[in-house]
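To begin, one chain is listed below as structure tokens, in the form predicted on its own.
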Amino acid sequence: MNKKLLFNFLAVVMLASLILSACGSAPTEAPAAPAETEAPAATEAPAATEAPVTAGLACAPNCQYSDLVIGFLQTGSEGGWRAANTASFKETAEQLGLTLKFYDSQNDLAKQVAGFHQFIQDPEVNVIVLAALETTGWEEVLQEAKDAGKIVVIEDRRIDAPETLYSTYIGSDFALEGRKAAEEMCKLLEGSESKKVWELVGNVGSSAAKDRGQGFREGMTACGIEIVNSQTGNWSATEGKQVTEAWLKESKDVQGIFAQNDEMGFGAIEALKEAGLVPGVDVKILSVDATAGAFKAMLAGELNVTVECNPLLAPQVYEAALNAANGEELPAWVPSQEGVFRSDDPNLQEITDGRTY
């Protein structure tokens, strides 16, 4: 062989060895096609957020009360009812072996809302317990509370917030209650001609207010009440006698009086009577709340009816709050059970004085 067909046989050689060599390195890059890299997509699927609040603690599913540590958001001091609706968290925590931490919103929005960022931050707190100044504007705190790990229990008053921010209301029918005082006040009215009937509102951005407001409103109207007057008195006595002193200054035309509280009911007594009517004779009075206060205004005469709002919530409370902390789901409201007391109750006298708060 000559030197010029060697050397194109080798040329040959190498050009087959080239083209072997490159169709061999596909393989090499076939891993990054694989349908598998897009898997993790399907973990996106479940809504977390939806699903109801069942956090639990590291101790779950045998966590004690000993384990809970409470943040409680109060509103403020409020007559008899509030009174009663402290002491039974503080005495129940006590006789349970809970912590509490304990705070005093004041009766104000802007104190309740940065005592619940207080009690977020906290690293003991892992329960919060709020007793809400207003409905609104709760979101981005209970939120927050969440993405913390927080077990937030909503108690005497609702929010208008999701459900799934929180783990269970505790309560009152609020609404429920002002159907019921529509029905005793169209039965203290039932023989009047006339029907007029003032109304003194607690704080106006409460759902207790609200509900209580619409529901005597949805029942009113069975037996031809008419309301004619409507004002805020803040839940106060002193605020609900300066409200009715108003009203009688411009008239006395009035049949009924539906206070949403006690509180309010016991100023519209005081006003009437410095203004020479019987309170219960003359003009009816129906409050809300059925405080000790109330059930002796009854058996004197001035108050014809209170319907009960109970204010002993804390060992329904700390119960949820401790099965959330278990990692059981709660039903979204938990219902108090209460009742009707009327002025001409056989045993008045007997529940009166077993009336603890």
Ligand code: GZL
The other form holds:
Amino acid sequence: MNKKLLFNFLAVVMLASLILSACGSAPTEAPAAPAETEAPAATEAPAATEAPVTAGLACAPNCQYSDLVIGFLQTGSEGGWRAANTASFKETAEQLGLTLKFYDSQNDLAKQVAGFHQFIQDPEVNVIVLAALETTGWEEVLQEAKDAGKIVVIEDRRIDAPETLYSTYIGSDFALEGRKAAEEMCKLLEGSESKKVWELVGNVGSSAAKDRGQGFREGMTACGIEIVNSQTGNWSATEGKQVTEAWLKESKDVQGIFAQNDEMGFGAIEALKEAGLVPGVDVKILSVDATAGAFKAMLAGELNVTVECNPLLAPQVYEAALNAANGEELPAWVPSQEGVFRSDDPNLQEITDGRTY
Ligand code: GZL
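Take the protein just shown as the form predicted on its own and give its structure as the form predicted together with ligand GZL.
And the full complex, kicking off with our chain again.
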């Protein structure tokens, strides 16, 4: 074969091999599609299990205030603070369009527990609000309410029970109120050689009485106050006066009176006047609540200080109840924000005119 023919033959062979390699190796069987693998067997649908229990009501997560039927267990009607608290619940219920079933426990614990059972058995009631007369004895009835699918909100008075048994507690920091009271009493008695104080206590089983007393004792050591008499006046002006009268019969050597609420302070003021002493001058008077009567007594110079305790809790309580109804997790405690008012405040009349209770 002459050279030209040989070159052409080799070129053709090379070209052919190039063409084949560009497609890759000699065409082989298109790789077989991967063999169909068994589709994973659908896993067994989980056995039907209990739907996760939500803390909410059947209307969750779209409950409205109009869906709420609230059974409210009020302590009673022992004074100005309580009247303002009750009014807050009744007026706000009307404004929001929820149904309120009001139960007056008449300051009787057995009645309050009976009322609680009544609301648990009431098929219309889906939320129970409790202003507890005492801190203890609530676990069993709270568990019954939970088992019945009822939401429980604690208002005003804290209780000693597991937080898992209620949605939240909305109320004051009573121990802080007690510490504020001690701080103010120290100021009132500044420069006084003797700092003997008498304490009028609320209902001894209540959180307000226990915690205010504890807070006052924590704060009074700062200035050497000595509590020489302490007795319950059961939140009432009548009993506050009777207790103070009895103490005055024994001795008039007192520089300050710490009344755990305004009503008992008013009773002490009356007793001092009838014993020939000038309340607010001879004996400094400090109370808690900041009700309308306290502002009147401060303007008259008979009461020196009142530590505020906010009774207008209904808006916060109803909002918490609605959130709980919609299955929301709530903080264990929503503390109220409160101040202190003094008779020597130059703006006292203006402040008084702006108060709503
Ligand atoms: C305080 C409230 C107390 C008031 C009293 O939150 O529970 O109960 O201080 C009332 O006046 O009786």
